[in-house]
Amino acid sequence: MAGTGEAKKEEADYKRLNSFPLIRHTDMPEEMRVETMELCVTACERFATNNESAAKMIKESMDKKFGSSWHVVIGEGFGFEVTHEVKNLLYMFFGGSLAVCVWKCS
């Protein structure tokens, strides 16, 4: 039993040290970068249980603030290619292993 415990509790530490974001990639202008990534934080904790209802928030949310186009996957383990706008792509992790892509293409 003690076991268990343990491991809950290195699981917690480690999504605790690793729920700042992490970008991997981008050429989003700084403010927009930083914009769009406080957007992924914020639904990506609010709907924590919920990866479709995250990605319907930040797409709507990108929509409204940069006009139409947007495009988001979250998710653990998936790779992609993408054709997109220049300076409107960031790929990001949040959590330790939750990756958000968002992308414009018109």
Second form
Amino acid sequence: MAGTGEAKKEEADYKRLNSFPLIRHTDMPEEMRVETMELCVTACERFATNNESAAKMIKESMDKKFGSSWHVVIGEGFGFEVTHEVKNLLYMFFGGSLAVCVWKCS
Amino acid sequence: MDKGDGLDRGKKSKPSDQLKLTEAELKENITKVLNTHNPHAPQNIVRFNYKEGVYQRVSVDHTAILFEMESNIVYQDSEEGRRLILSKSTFLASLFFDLSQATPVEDGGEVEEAEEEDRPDSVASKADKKGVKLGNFFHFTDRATQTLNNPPRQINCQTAPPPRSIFSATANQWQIYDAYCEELQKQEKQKATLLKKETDKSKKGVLVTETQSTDLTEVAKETKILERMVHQNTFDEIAQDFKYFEDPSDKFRGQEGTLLPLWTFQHEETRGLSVTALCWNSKYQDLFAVGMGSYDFCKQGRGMIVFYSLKNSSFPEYVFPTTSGVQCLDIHPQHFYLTVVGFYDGCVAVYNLKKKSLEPVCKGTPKTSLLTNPVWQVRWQNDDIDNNHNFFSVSADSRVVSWTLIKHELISTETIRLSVNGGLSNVPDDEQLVNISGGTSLDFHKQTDHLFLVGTEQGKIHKCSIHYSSKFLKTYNAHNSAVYTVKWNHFHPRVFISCSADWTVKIWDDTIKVPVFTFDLMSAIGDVAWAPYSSTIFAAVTIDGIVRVFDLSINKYEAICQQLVVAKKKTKLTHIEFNPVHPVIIVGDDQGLVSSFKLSPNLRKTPKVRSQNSKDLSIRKNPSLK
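Got the form predicted alone; any chance of the form predicted in complex with its partner chain too?
What follows is the entire complex, opening with the chain shown before.
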């Protein structure tokens, strides 16, 4: 029991420590990347319990800012293969367990 | 009375011939009647009528026409007017009905058959509301045309779609965890060592850190070459002149020569500082060092050591700022990256150009430094037995000190103490003070290593040797005031030159106590230098901005070239040096500007080589000896 308690504590610690946004793959230009990353962080923090709302917020903001037809996937376990417009993809981790993938394809 | 006249009001003036009536007559009412009867028309005109054979009265018309104009206006209530109203208004009424009530157009036809009394009234009223303009048929017609409409065309276009690419990945908890761990490790590494930037993009997606820096250090070497190329292109003419230009007018000028101005070297940070020392590098003959400081006793501040290359005159190669003004410097003849510098506050320092730092390798301070005694001259010597570098310095506290560089430390040993009487170093200090005189210049013999000359503030020159620390070998009463520079001739073993604050330049043979040649230059002298390619040519600079070049084999009394080299008249020239290889001299002034000049062919004549070279030269120089 103590072991699992400790493990949980460790996990919480780990999540706390490693909740910085970590970009896994992107080909966006610098400015766009920074803006998108911050938007994702804001959305995930706001809708920490509801991935769908977070994704909706991100998608709508991206559509307004950078043009139509963005797609957003937020989750903890998924695999994907997408066709995206060049220089319009961001794949990042956040919060120790969330993965966010944002891409544009009309 | 009119009110707006401007005449006198309230004052009734009677004309003298006015009728005088009684009161009753004044109050009488007289009626006036207006009629159309023209009073001027004659009433009694008669004409003879031939038909009836009698005189008949002709009546004259009483109406006078004042204004007549033909117009198109038709009176509304006349026959014609009514007819016009009818015809126009039916058309308008039909329109009006269509718009307001969506009744079929047949109403228009029915209207015509309807009662005319009603119609015109209602139509006229509506027409009045609309404000229809009635036009006379004879004067108005309606006419319509249709302009050309451009035919419509269809244009289609299809833009190229933005490029797309495919990306795939998996998002698992363990992948996320691994990624974070990696990132943390990396951050720790970065904190431990200097920032290492890696960019490695593969299809899987490796970590991308912030690596978008515009750091030029990786291409520093290439940018330097580029800079030099740009510089060469900008100053192309000067580079061509430097290499190839030989002044053709020298043939016509007799013995005289000129100096052709080449590059000028100036650095912004050296504003306010004067050039206090110049030295060429023996290995890289386009590199020279400039020491910056101040000769002004009152204005002592910071200093600088600046290295310029002839290949880039707009920016120095190396810059070393110093806290105290630089007074002298020397570059090691063999180890070309070592430079020794003497400061105004009495310190000496050795700089290593190979090292990237701006600090000297080592610094030495004088032992008794209560007063600032500037170090006036430093000179490298050959390495001693243990292969340690060593150099000599002469300073205003009348000491010639030998410094040895042992493992980044400078160890000083006093070589000789200058005094008026002649090197009595056993006498204790307080008695010695009266007799000492500060040293101002130092030069080692080119062939014999241990011999050197020291010039003093008193105007004496002492010939000394490293091995004899207490006595001078010889003393010359050279000048009346401080000796600024002494220099041995590069070729002749016994000849040296000295210049001093008493405005003279003197040439000596070291066996003779009196100078062989004396030149009075009419102006305070900054520096003299021997030419490295000839034993008879030397140059002197003065504070009036003139460079004088002398060639003793051509003209023993006058300079063969006298040229004003500065733009502003107040600039004083402080130092001059000949390039060891190229026919170029550099001249420093008190504004911190270093100018380079090319010597014209007349100034570059090497003396003819004869069998007994030195003897002939000495004979030529000393006619009195014979």
